[in-house]
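Given as structure tokens, the chain that follows is alone and in the form predicted on its own.
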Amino acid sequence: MADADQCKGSMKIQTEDRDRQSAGLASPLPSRYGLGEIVGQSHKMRELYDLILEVAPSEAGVLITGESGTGKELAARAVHRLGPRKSNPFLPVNCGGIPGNLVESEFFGYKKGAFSGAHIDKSGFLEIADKGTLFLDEIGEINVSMQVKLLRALDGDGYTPLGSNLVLKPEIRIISATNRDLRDLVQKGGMRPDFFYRINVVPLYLPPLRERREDIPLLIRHFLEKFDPDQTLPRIPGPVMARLEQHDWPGNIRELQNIIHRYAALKRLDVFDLFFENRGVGKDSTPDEPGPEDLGLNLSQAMAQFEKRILLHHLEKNRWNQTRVASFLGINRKTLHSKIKKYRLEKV
């Protein structure tokens, strides 16, 4: 009976997968890492994947919010690739990187001779992304005047390239992203309410890395496979990994990726000493990694010596407050006490 139920469950998954594929959508089945290019298997990320899979087949505008470095563009690409426009353009635009006097020409394009320097016709973002998805990153940086013109274009009235009399009516999906509080921006007059409601049909929130620490080892593994495909790097010691998991990561996933990339480039673990030193820890506050004196030991013995130095360092630094040390190292107090006995560590 159990086998029959399991078979039915398997057939249901396969049927749903075929239904999505026949509708032109990618498979909803998660990978070992996450969804598409997004990495994470924490509860918060699984809730995000469910929402992405629900909204992707529609034409609804999506507003992705979250701190800098949380992967908002990856989420936007996932929505696009899982939707019916996946075969058409996905155009990312950094709204904060466009000078104010060029915003209109960049979005709407222009004709040759429209202004000084317009030597050729140029298509704007709306024309390039026609039939596809326009991803507007840092949407809060678009000025109110341009918001009016964009809203008119997106609502069906179209737009006119500079120097042209032809009205173009784009058929595009808008996905926006911001790390700002847009409701506060609306209250302060920096964003029109009608423009806000137009782009914020379905909100997606990307949690910062500190709110999903259980994903950090998975992200590290993902970046190690990316930057060290031949697996030539030494294994990251457990205590160092614990410090990485407990760091708050103000730069989020982008910061973690840069750290692992630097580790892969330098081929040595002291990259992490530099990492923590830059955050005010100090060079002498981290015990040395295994050195020449450990070369005569086998791997197990060398790692034990390193673990012993790590434990003694943090015990002395925290005046033998075992609760605090256990919390910092990411282990329970009973495990810490067992290791103290194992290495015969004594308070001096």
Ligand SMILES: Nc1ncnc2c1ncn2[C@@H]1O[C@H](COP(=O)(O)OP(=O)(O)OP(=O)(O)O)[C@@H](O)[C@H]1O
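Rigid core here is just the name for the largest C-alpha set that superposes within 1.5 Å across the two forms. Residue numbers count along the first chain shown, from 1. Everything quoted here is computed from the prediction, not taken from an experiment. First, how it differs from the form predicted in complex with the ligand.
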Contents of the next structure:
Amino acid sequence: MADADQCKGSMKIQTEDRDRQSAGLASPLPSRYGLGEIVGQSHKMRELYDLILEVAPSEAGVLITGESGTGKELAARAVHRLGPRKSNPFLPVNCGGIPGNLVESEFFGYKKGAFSGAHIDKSGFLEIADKGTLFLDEIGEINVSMQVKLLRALDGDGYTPLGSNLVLKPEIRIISATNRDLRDLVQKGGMRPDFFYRINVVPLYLPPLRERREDIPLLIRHFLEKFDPDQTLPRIPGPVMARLEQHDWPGNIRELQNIIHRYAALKRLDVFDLFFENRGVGKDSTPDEPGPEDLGLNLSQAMAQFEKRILLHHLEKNRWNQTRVASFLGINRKTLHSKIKKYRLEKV
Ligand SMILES: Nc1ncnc2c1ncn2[C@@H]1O[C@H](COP(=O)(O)OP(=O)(O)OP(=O)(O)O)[C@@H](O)[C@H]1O
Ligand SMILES: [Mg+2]
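Could the form predicted in complex with the ligand be given as well, to go with the form predicted on its own?
Whole complex next, starting from this chain.
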């Protein structure tokens, strides 16, 4: 997209923000390109903003779905900040990261002496997030017995911290997120239907980046402003931009953000792999497709990129058997080892 078009697009968003402001729905975090911190002006994103603005003022439970890296946590924060609890806590909890035996004490808290190792009183998530929003990330990972206890705690009966005899009744908004298919999980018995309906009052779906490619130039500009505020980096060449727009971005916005962050840190655009992903090393390219020569690298940078790629290719092919790779490439093992270190190549 040409710069002028981008400006026009962002102006339009600004105007919409003003409309929203006059409608009393202003984002507390005004943005030139989207809603709050969420950047994007594609049709799909605008539909999402409308839904966020609609659901935020209510107390309804929101379930945010979408692939990894699509901005689920950003959307959750936007719902909270645009809602009546914006001055109270927003507590993100990664349900996949809590060991099963600690789930209850993490959510409900405990009193000193409740079990060996409980040296002090500890507040649980429900107490910390009281009057605010609890963001349950990776909700599909929470076990069934905890689902029952949470439902009870949130819907009237309250809960008792371990070692206490007080019943606490939290007043919390729940926003959850997952990249799993929860209906399937319910079918398979991994999630209770009543818990599913409790968290899924309003569903919000975040589209993958490949379904809204028109947002890519805007996002690149946003991340360049973020990571290179003094504009020291050279402009991204047109053919490279074209390739970035064609890429499928399996890691979505997080992947795009990482590429631009790396560009700012290393001063070179590490997109060599993107250029080859559909063609393989050495395959012929069609004349209108950009090649490595369009990457804007100087010769030694281009050679280094090429060397790195060849090394990685052979290492993976030979399951990281360095003796075999060194012998195939006609270099000694020590040289191979030092190149692996130099390029920070890692097994994935
Ligand atoms: N629309 C967007 N505009 C600007 N930045 C974004 C956008 N979407 C995501 N990001 C950024 O990309 C990164 C990943 O976003 P986020 O953590 O919200 O994704 P997620 O959907 O929760 O991913 P996961 O499923 O892996 O947890 C964050 O650094 C976030 O700030
Ligand atoms: Mg997340």
